[in-house]
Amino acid sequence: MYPAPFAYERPTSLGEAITALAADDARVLAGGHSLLTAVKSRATTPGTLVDVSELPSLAGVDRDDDGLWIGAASTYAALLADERVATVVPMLADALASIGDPQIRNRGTVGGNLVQADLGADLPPVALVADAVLTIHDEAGEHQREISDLYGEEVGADHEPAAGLGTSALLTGVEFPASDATGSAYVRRTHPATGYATVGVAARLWLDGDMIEELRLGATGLCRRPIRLTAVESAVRGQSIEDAASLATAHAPADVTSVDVHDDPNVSGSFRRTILGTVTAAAIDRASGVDE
């Protein structure tokens, strides 16, 4: 099928960006793998496509005390190819490392990943866990978010964002706080088909000697958003870590009782459900280096 008729502009500059998404029906353009799909079986149909790929201001990484700062057109192979990525959100580089393949990874970008948010996409949860806040431009200027505005707090293949990034409005970067976490990842199984996660999860944790103290889970590939995994987060806190795995496979299923969980062709619902607890697991090992 061919794409219904659209404008498309490439701004040289952040204020053409803003001035160009105030027009009807406009979409932003990074690495496009979700929205040209879409747009060529008009799922849907744009009324322009402002490309910001090229924008010298949306890429690039900074690290300093407050922790890492990520532009928002960064593709996935520039994150893999800093250190600094791997040394202060181990987990975000797990994650990187599993998507796709190098022509995906060469441009892919954090910010689209982020906002379109695909079933089986592998930053949501992450940025979940880590708590990331979000840089966002629009025509009243600078403003930070936190992300879970953009996915909303239900859990449920259904929900939507909270409020989304609004009309004209740009998402230019994402911070991922300094943490004195003991230890993070990413884990997934992938999806035969689609090379997206069929599940991941993603864990970052505390341990006070062989101790859980703290714990924080994210998960994608079973609902429409990524949802944290509370209920496994309840159960290991304040728990040996040898005993993490059987609590996370036994505790994990309470966490998707409300939720309408994925079914395709190729993966059914109830598969992804009983696997969410084994990779839950996987995910606690390697945080904490048991798996090492």
The other form holds:
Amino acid sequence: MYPAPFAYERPTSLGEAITALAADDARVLAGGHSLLTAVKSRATTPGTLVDVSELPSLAGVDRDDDGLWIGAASTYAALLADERVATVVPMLADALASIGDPQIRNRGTVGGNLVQADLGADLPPVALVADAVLTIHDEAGEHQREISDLYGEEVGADHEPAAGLGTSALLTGVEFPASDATGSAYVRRTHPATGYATVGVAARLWLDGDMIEELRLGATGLCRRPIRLTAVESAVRGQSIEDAASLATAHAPADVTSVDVHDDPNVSGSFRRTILGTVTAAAIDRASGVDE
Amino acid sequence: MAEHEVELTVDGEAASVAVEPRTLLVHAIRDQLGVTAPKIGCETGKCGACTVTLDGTLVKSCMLLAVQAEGGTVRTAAGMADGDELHPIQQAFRATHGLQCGYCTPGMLLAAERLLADQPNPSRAEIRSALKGNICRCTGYQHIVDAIERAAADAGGAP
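Requested next: the structure of the form predicted in complex with the partner chain (the form predicted alone having been shown above).
All chains and molecules follow, beginning with the one already shown.
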């Protein structure tokens, strides 16, 4: 496969990167594991790839009382090797471990996963449930955005980055705020052909004994943006953890009645709708056993 | 598009290649440097036939641009043997019939080497997990897993 020609730039500072991204047809290259596949098939034909993978401002992990900050160019493997990730945000560690295979986890990045938001990407629902805060740099400087801004009603066309970001903006880091939840988890059913999630659900749970005080759920794989499962959340709130599985399977269909669920030759939309409840129940069950 | 001069070391040999930005690392290694151990399979990042290590990290060389490997050290399966003396993992693959057509083998060998460096005594489940990014369409994996178990045992791991 020979991609259409493009220029390549490797800026050495954030300022240089922002300048390079101001070009109309420039795209950010980090791990490249979503972008290069689309570039090779010519599904997308950028004029310039701006390689930010080694910019220091996008690297590293920092933990303080407010939460966990993750540099956007951190690879999945680097985060899985950092025990602070599983300690502070267990559902994030679950999601990272479920991505692809060792080679993909060695190159793919958190920023790319969130911004590209491929169908069935594992990190967007986790970030949504965690109310992650994005640090974004553009020509106007640095600003913070809520993760829900990134995934508005639509994420954008296939192979294009999330529409909420702006074309010349660069995601530099993601903050996962500290939580007082009892536990969290992410569970997915893997798509047999793509290796992404057919359906994946992130759950964060607040328990008082056996009673569910609060529950936040995010799902991926249904359409090209993560969605909150608010019908299940409200059905389960105040109920016993023992009843969570049956309530999740009963109420999950209500969360996708108005969603145009993705259909493909391997997995039909109705199958995705059917398994949403059981994957949700599994995520709640796992979250109840994983301390946050 | 302007070509970029990329300096890298492949299997211990320093090399310099002039590449277009769109040149994939696997093409630079095979077509320009003549090291044909990494194979071109799916070119979509699924099959792992093009697996190499870049600065010690296991990667699929069709999923990187050659320009991204600037200054890097690449190891391919061609660098594993010491002259005519096969690497112990290669010997184990040979002894257990861990290959049939051989197309996936260069990637399997490097994935196995990486696994055994991190985990000298892996379970069969751990071996299969480490091979998730490498597809074999001949063997059904049984003999590949046998080979890696044997290589671990030969290197002093149990059993």
